[in-house]
Structure formats: C-alpha cells, structure tokens
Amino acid sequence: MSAEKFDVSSKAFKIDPFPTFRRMREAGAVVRVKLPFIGRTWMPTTYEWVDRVLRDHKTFVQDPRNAGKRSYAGVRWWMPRMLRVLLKNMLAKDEPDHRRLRGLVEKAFVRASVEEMRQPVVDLVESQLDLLEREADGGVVDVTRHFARPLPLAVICEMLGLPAEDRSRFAAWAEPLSNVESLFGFWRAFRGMFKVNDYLKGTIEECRRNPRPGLLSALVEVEQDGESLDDEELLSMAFLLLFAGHETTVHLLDGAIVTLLEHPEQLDRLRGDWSKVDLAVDEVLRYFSPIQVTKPRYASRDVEIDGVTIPRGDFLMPLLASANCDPAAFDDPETFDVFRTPNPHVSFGRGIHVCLGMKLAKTEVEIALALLFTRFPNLSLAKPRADLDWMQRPGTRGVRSLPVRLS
C-alpha cells in the first residue's frame, strides 16, 4: 500500500480535523501516511485497532531492536549522543526493562504525591492569574504566554523540587523545543536541550549530596528489589518529566480554554457545577485531543490489521485523535458534551505505557479552569478560532498564542 496523502499538519486540519479523520477511517482501520522527519508510517485509525495496538506490547514494541531495526524512527546517525541518552526512559523500553523503570518511577511518585501538590497548584494558579491581569493591555492578553505555558512549567518544577528562581531560565530553554516544526527549528532546539542537560546533571549530583524535598531527589534515592536508576536513566527521566509532561499540559489547557469559549452553552453548564470539572477535562482530552498520535511502535512480527499486512520492522503511530471521534465507540462524537459519560478516550494511552503523569495533568487543568473562569466570568476570545496562530507540527494540536479579553 502506498502512502496516502492525508493532511495532518495544515492550519485547516488543526482548526477542524474531523473531516480528515472520517476519510482516514473510511480508507481503512490502518492507513499509511508520510510524515516530516519520520517518513512513511502506518497509522491505525479506528478505536478498536488503536486500543488493540496500545495494549499488545508483545507484537507492537517500543525498542526497534526487538523488531530487527537498528535505530528509532526519525533518529539519525548524525544526531548528538545526548539525544540518544534521552531515549533511555521507560517510554522507549519493552519488558522487562520497562517494568523495572516504571516500578522505580512509580515508587518515587508515591513519595511525591499528586494530592500533596493540590494546594501548591492552587497557589501557583492564583499567582499566575495575578500576572495575567497585570499583563493585559486594554483588557487583551495572550493567555498562552502568560498563563497556559508558564503554569505547567512552574508546577513540574515545584514537583521536582527545583528552585523557583530557575523557572525563567527553563522557560527560555523550553521555548525553542515547543516550536519545532522544521529542520531549522529542530537544530535551534538543541541549544536549549544542551543547557537543560547540563543543568539537570548538576542538580542530580546536588541531590545525591544534599537530598531535598521533591520528585528529583526521590528518583535519585528510590530503590526496589536491589535496583535503582543509573545516571543516564535519571537524566532521561528528569528531562521527560520536565519537558514532555509540561508541553502536553500547555496544549491541553489552551485547548480547554478555546473549546469552552467556542461552546458557551457548555461553559454555562460547567459554571453551574464546578464539581464536575473532571468530566469537562476528559471531554477536552477526547474532543480536542492535543496529543493526536503516540510515539512510534514497531511490529515485532508480520501482523495483519483489517486485511493489511504490516511487515516486521515497520513502525506504527496509533492515531489517538481519530479513535477519540470514532462513532463506533462514542455517540455523536463530533459534538462537545462537557458532562459526557462514559468517556473512554485514549488520550493518555492504554496498556503498560499508559501516561504516568495523567493524574497530575488533569488535576492541574481542573484547578486552572475553575479559577480562571471564576475570576474572569466574561472571558472571551480576542480573535475567531480560524484566525488563531495554530501549530502545524504533525501529532500535536495546539496554538502558539491565544489572545483573550478578560472582560
């Protein structure tokens, strides 16, 4: 099967991806698509097959070597060794390595409880809302720059136990990483990655000498069945938590604000009962789907999906966003229903690789939305959705900026 010409990166697609997802599902339960950097990849499109691929970690593996390949999709020989080190996190591992790493990280997460983070998150949200109000010019302000982007970074720095005074530096380093949409942007991002790499190395050593409250010290100290994280695993995990978790929450929060403001009747329902904000966040995860695909998985053997043979060694990227609007799994899937139940979306993945940080991300966005819309009850978009500056990076749905009127 030749690669289909499906548009998964243009502004028109990001504004309204539903027609494209319908065409993809009509073309088959799995289609082949050509992506920048990655090349040709298989994309499962239906809820059934996305779920099956995510759960079958023996057939669809994370480590390309377990499928007869030498390197990860998109990773080239000329890329710095640092990038290869950063792939040594649990997301890139199969069993039993994955079980060992995940067990250690989960044990560290228990010590840095998400519930204990609730009040610090409230305090950080309120502080960021103060700044948002101060930055408004004539009542208009970029909610991405002054709220949705700095807040998740502040929360993860707090959870890791990193000093508050370092957050501005992280923001500067993270900015190029969040805008990688071309080869030039990719190289520009390396500068920030090297700085983060050096900073985290030094901080990990400091945590060894002088343990401090927070998840980073917990990761340094954690031990289970005589196992602990080595230096490269620690660095990779800290980088993953700091940037991967932060970036996805930015797009989730922005997407929630855009979607709620575009559906005022649904926002009014939510205002009438903020105790159900968890349902609203789940519906944003399903309807907006900020993370549209998973990272590549590799076929460990020849496998057939709906009559199509995927050869051993080929890689797949399950299309989460298409599964989330599959009418075979959801009633009226292209309608935003703020209190939708049940809502078995796949935005956090499934199986052994389900997102470890999903509880923190949801808690953070639930608190942020409740406080934002309570403090600014007349909040509105300063531009129509079609005129927003949408990111065109495949696999991610979000905006580069989100101007709003506070009143």
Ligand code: HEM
The other form holds:
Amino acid sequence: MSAEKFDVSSKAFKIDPFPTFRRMREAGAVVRVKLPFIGRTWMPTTYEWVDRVLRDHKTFVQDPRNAGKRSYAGVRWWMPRMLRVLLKNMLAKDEPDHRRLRGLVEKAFVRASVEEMRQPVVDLVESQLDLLEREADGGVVDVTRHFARPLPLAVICEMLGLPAEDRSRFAAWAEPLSNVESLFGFWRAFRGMFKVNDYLKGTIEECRRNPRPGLLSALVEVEQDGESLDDEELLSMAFLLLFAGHETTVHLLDGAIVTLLEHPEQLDRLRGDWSKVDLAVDEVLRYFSPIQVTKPRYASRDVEIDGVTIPRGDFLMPLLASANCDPAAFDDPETFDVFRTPNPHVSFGRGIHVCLGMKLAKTEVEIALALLFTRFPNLSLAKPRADLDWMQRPGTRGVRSLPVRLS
Ligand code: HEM
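Previous: the form predicted on its own; requested now: the form predicted together with protoporphyrin IX containing FE:
Next comes the full complex, and the chain you just saw is listed first.
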C-alpha cells in the first residue's frame, strides 16, 4: 500500500475531489488517511469494497465493544449524561439492538408517511421561495441562508410534528452544530445541544399526555412485539432524525443548485422533462456526493482487504464519494449526466444502516428544484464554484453560503 498522503479536507479537494479519489483508488482498495479530529483511519476507496464493508455488518461493526474495545464509539466518561444518551443512537448500534430500534421507528415512519408530506413540502417550498425573493438585494441573494438551510429544518420539524412557531428558536440552537469545524466550534455546539435536548424532552412529555399528528407522537405510541421505546431511546431517536435529516439535505440541495447551474445543457434537458427530476437528484447524489463518508466501522476480527491486513479493533470509514466515481461501477463517472440510468450510487449507504430518510430527502429536493427553477428561469451563480465558501469539515461536501442572481 502506498504511503502517499491524501488531503480530504482542503478547499481544493472540496472544489474538485475527483483527482484525489483517482489517486486513492490507484493506491489501493483501502488506504490509510489522517483526518483532522479523528486521527488515522482506513478508507475503503472502491465501489466493490465500500459496498462489501457496509453490507458485512458482522465483520465491520458500529459498536467498538464488539471489536474488543472498552468504550462506546465517541462516548467518553467525562461527557455529560445528555451527550452520552444522544450518541447511543440507532446508527451507533449493532444487531440485535439496531434491528429492534429500526423496526420501531420504521413502523412510526409508515404512520407519518412521506406521501402525506408531499403537499406540506410544496407549501413550505413556496413560502420559502417568497422569502428568498424578498431577501434579494439587487437581484442577488444567499440561497443557502434563505432557502437550502431553512427548508430541510422546516420539513423535518413538520414531519416530527413540532409547531412552526418553534422553528426559529430551534434553528438558532442547531446553527452552531452545522459549523463544527474546530474544537471551539464543538464547544459552542454543546450549548445548543442542551437546549434542543430540553426542548425535545418537554415535547415528548407533552406528546405522552396529548398525542398530536406527526412522527414524535407516533414514536411515543409505537409498539412492536410488546416492545416500545423508553425515554432515553426516544430522545436519542428524535435527535438523530433531526440532525441526520437536516444538515445532509442542506448540502444536497446546495450541491444540486451549483451542479445544475454549472451544466446549463443538462439543466435544459431537465427543464424539458421535469417528470425525470428523480433521476437528476440521484445523479447529484452520485456526482456531488454531499456526504462523502459513513460513520466509522470497527473490524471485529483481523481482516484482509486487497492484500492489506486491517487489525481487529482498527476503524474504517468507507469513502462513499470515491465509490460513486469508480469507473469499475459507472461509465464515464466524472461526467454529470442528468438522466443517468442505471445509477446505483451509494450516497445513502448500504446494508442494515442504509438511510432511513432517503425517500423524504429525495422527495423534498425534487420538489424544491422543480419549483425553484420554474419560478426563477434565469437563475445563475453570482460566484464561480472555485470562489465559493467551502466547508472544510472532513466527510461533508458543502458550502457555507451560495450567492445567486435571481434574474
Ligand atoms: C441528502 C440527504 C441524506 C443523505 C445523503 C443521507 C445519508 C445517510 C447515510 C450515508 C447513512 C448511513 C450512515 C452509515 O452507514 O454510517 C444514513 C443513515 C441514516 N439517515 Fe440519512 N441521509 C440523508 C437524509 C436523511 C433524512 C431526511 C433523514 C430523516 C428523516 C435521515 C435519517 C437517517 C437515519 C435515521 C439513519 C440511520 C439508519 C440506521 O442506523 O439504521 N437521513 N443517511
């Protein structure tokens, strides 16, 4: 294996990650990378190995205690109890605990179905577009701040059944969490997490007393084989849904706007047939890959990948974004083809932890793009991609702001 260093958090990488992914795959199906905050990790780089690692949940586990380690992933003795509870969510669990929690939340999801969310999402997009238009100064407006960021928060709050009037408070608490790019940012985010925690706790108690429409009440009431969620599980589930469902979708929506505006001929094809917008969103998920890696998996035994031995207890972070541009899986992978079919991208993960909210996220972004580009047919980037304010957080590809011209 090559000892080459790979930089996956610089601005240059965020602007154009393809050359780095090419070099990584050439170096091996798994490479060793040093990440800020996280330290040294193994990264599977090819489509084949990203898929295999994510599907083999017995060899590659979420809970490090199942790989011979002493503590839960990311959970430390000095952390406040609230944080320890939140970190022990379903995404951090192995079977059978994960299956039990996922079964319960899937049942609740069916009750608060995505199809029922379609009209509320259209209404939320329309009102957010009115706001975007009002905020424009000389025709220029930050589409992240006034559209791509508030919309997914509004949608997930609506789905959970949280009142609209609580949203701005909520957004203020959640904002520091989206900016965790340094240790200082992490501590600032702590305060917001305490507030969200108290708010959700109170709302869950209210849902117990007076059930209301939405996923939170459905989660309180759900029962399967005599099992239900206890208070701590409920809280960490609500927290997971809120944060997994927010930040990810912001970057997908921004990524879609940048990518479509940079490929006017592809945008024209889409304008010619909005019924295929689902294919366009899949292609942005593949080509832009807003979530570039999954959570770490721990090797539960010594395991060999492409001639490299990963010792038991070491962790791996599968590089979804590199798998998504692997020529072994996609023709002409560095080309954006708005109607690409088939498109078996891995942007929502694979295996037992595959994204629970993918249908919601896709529906929301499909509606948002169709309405945005129809209302503003002359939309254009006010700054080229290279000059945008790219986030440097490893694993996420997104911008802090996205100035556009509405006409
Ligand atoms: C663009 C939007 C989204 C992307 C790219 C995305 C991506 C992902 C990925 C890659 C995973 C797997 C992580 C891993 O295996 O370590 C995941 C899991 C998850 N996602 Fe999403 N997600 C998105 C939107 C959402 C939304 C809207 C929700 C909630 C409504 C959501 C809820 C979840 C949950 C609960 C899990 C954990 C599933 C489990 O452990 O079984 N996601 N997501």
